[in-house]
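Given as structure tokens, the chain that follows is alone and in the form predicted on its own.
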Amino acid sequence: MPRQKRKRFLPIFITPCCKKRNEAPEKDARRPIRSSPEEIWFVKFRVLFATLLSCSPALAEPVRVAVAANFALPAKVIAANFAQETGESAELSFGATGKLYAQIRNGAPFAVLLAADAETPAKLEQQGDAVNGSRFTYAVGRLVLWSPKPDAVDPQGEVLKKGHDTHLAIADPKLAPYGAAAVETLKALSLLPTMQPRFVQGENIAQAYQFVASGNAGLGFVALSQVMREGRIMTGSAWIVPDHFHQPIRQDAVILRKGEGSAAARAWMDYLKGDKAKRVMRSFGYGF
């Protein structure tokens, strides 16, 4: 019995040229051969296969840019966006201008710069550093004086009038724009004197935000986008220093000598200027 069993599988696993033994060579040759339907999709299924592959473009690259501390987390929201939209991607480094404009002198592969100033941008068209006719003002930022406690800061600023002695967090003033905008503003209020020696001075305006947010300062002047959502501030108590105090913060962007000729640099600069992306600018704290 176990021998007869053998006998009845074994033809499944034999193939079509060998199925009869008992055939003739010569008439096994002028005998067509015909693949089954099986086999004829398989090779349709390997070509198809080949076809994809060889018509596939290569993953695109992503467009470094190189963010300005203050649009840290809108640009990561902006990103993500850009990415479910056009099938793009970002990397983003985060820094002071000041530092991200010495690293692009310096050879750093950034394609775009998104400054927390104007002037950085137009200092790096004229160097040859970045390509002429793509710089914009993407945003406007703000200026906050902000304590993570609710009552700490008025909504006047009095506060600083007061001889408060506390620490003051301001970011570099001379490499973050928005540190040269905290010492204008207390150029303008007459308190720099008093002030400058309890400063606790960040590299850029995010250490100046952590120096307060930590305890390390009692107060600090840091950008609205820092601690604003969806247009209202989201803990503690904040004086928004009015525009006329110091000069209008104008945030450039511009396309750098190495993405010129790059069409994510190009699609990235695009979708900044859409109403999507002031969308979320505008949820933080930014005008235009």
Contents of the next structure:
Amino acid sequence: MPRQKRKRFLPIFITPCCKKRNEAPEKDARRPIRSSPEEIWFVKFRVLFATLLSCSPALAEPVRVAVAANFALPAKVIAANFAQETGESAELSFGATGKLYAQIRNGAPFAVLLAADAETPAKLEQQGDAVNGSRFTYAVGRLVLWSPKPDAVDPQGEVLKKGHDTHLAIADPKLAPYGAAAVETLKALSLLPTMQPRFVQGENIAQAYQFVASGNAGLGFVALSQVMREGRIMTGSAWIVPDHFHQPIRQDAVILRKGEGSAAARAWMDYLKGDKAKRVMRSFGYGF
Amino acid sequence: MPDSSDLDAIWLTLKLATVTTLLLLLIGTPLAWWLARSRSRWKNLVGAVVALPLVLPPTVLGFYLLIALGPDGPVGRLTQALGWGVLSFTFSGLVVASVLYSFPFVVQPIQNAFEAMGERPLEVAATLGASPLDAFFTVALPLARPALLTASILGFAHTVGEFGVVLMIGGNIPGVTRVVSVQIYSHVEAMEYAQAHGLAGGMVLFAFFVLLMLHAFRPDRRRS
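If the structure you just shared is the form predicted on its own, then what does the corresponding form predicted in complex with its partner chain look like?
After this comes the whole thing, all chains and molecules, with the earlier chain placed first.
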């Protein structure tokens, strides 16, 4: 009996999505059991409409956030806090900023971008892919010379000047701001010509970290957030590169066209500016 | 027009694919022979290990290679003890990775050919006084020639197209480990779409040519 089957199917199909936010469609969905066929179609249409409305991204779906690789760890902590405190949820996708940019240009469904630089969000805004005026600097990244071995890196970074034959892992300077900052630092120290032959390049800072952490490269310029927890370097030894050696790594966030009009996206941006999020970022070594 | 770094990447890729294919033929042919003729109970196990790269994502292979080849990994310890140093981020490291990665593409066609030829030609060779080694080189290998060609083409092409593994263990060093596929990836990431098109279009033509060659050398057509 197909009719009866459908009657049972419809409410089941709709309730999981609408139960929380909208009680009305559920009632509507049950009513047609006693109604004429014409009325059933009318009510079904209304139910469908109500379902679509209540399940639209602005209300029920998580904020899709594209996150630069260096910010992956703090973003996870912040997203967990955000979900707990606001009831909204954020779905995070990690990648190199350049790749995220290409995905956004080609219609990726992200509502917010947390970039590793300031240029990419600005460019998206210019090109009309981001919401004007939503852009702000959520954090300033710090560069660190790091090794997983306890005594490999001295606190002044003198190890770079000493002769050694190990690989130096950096993020691709053409693609990643942390890689560019590493090259600037070496230039400032007049060490670029001697160090360049030892470069191994990760496509982003996460891969540069992987090269060092696995021991394949003896040293690496990585993001402080990758090796710092609760304000301390977790393992190995590190030289936190002083700010004046390179341009500040300003990391900007922006609401994207797909997140325009999304209350959850705005809530996420507000949350990022808040004290609690800042405390998390600071514990991972970010400045403001 | 490809610039000089593109040409470097092309040259490096061709070198890698050639070295890898030669090594694969050297290692793969005896192994295929063993897999085709052995009655050992290890046969299925070895066959499965050989076929692993067919189903594993290259990132899995690359990830474990990075750990194994590293200074604290088992292979890394061995290569250091032998005085070869650490293989990650070197051309030799890429060769090792590519050999593993392209293994099934070379072994399986050769194994199929050896299986298809059966015992008969070798028995005949034996009655004419040929030693097993003699029979292998003068009877089995010539009979398997189309399969050897197919295997070489597949192994070469597969190595040229390799991406995930070299991204994981290569370190993207110009002239040493930056092969064409990684170069294309970097171009795309840097939004240099014109250069990316130049190289990627070349790869499409190359792949098309390879498939044409495969058809030309298909064993069943030769036999009929």
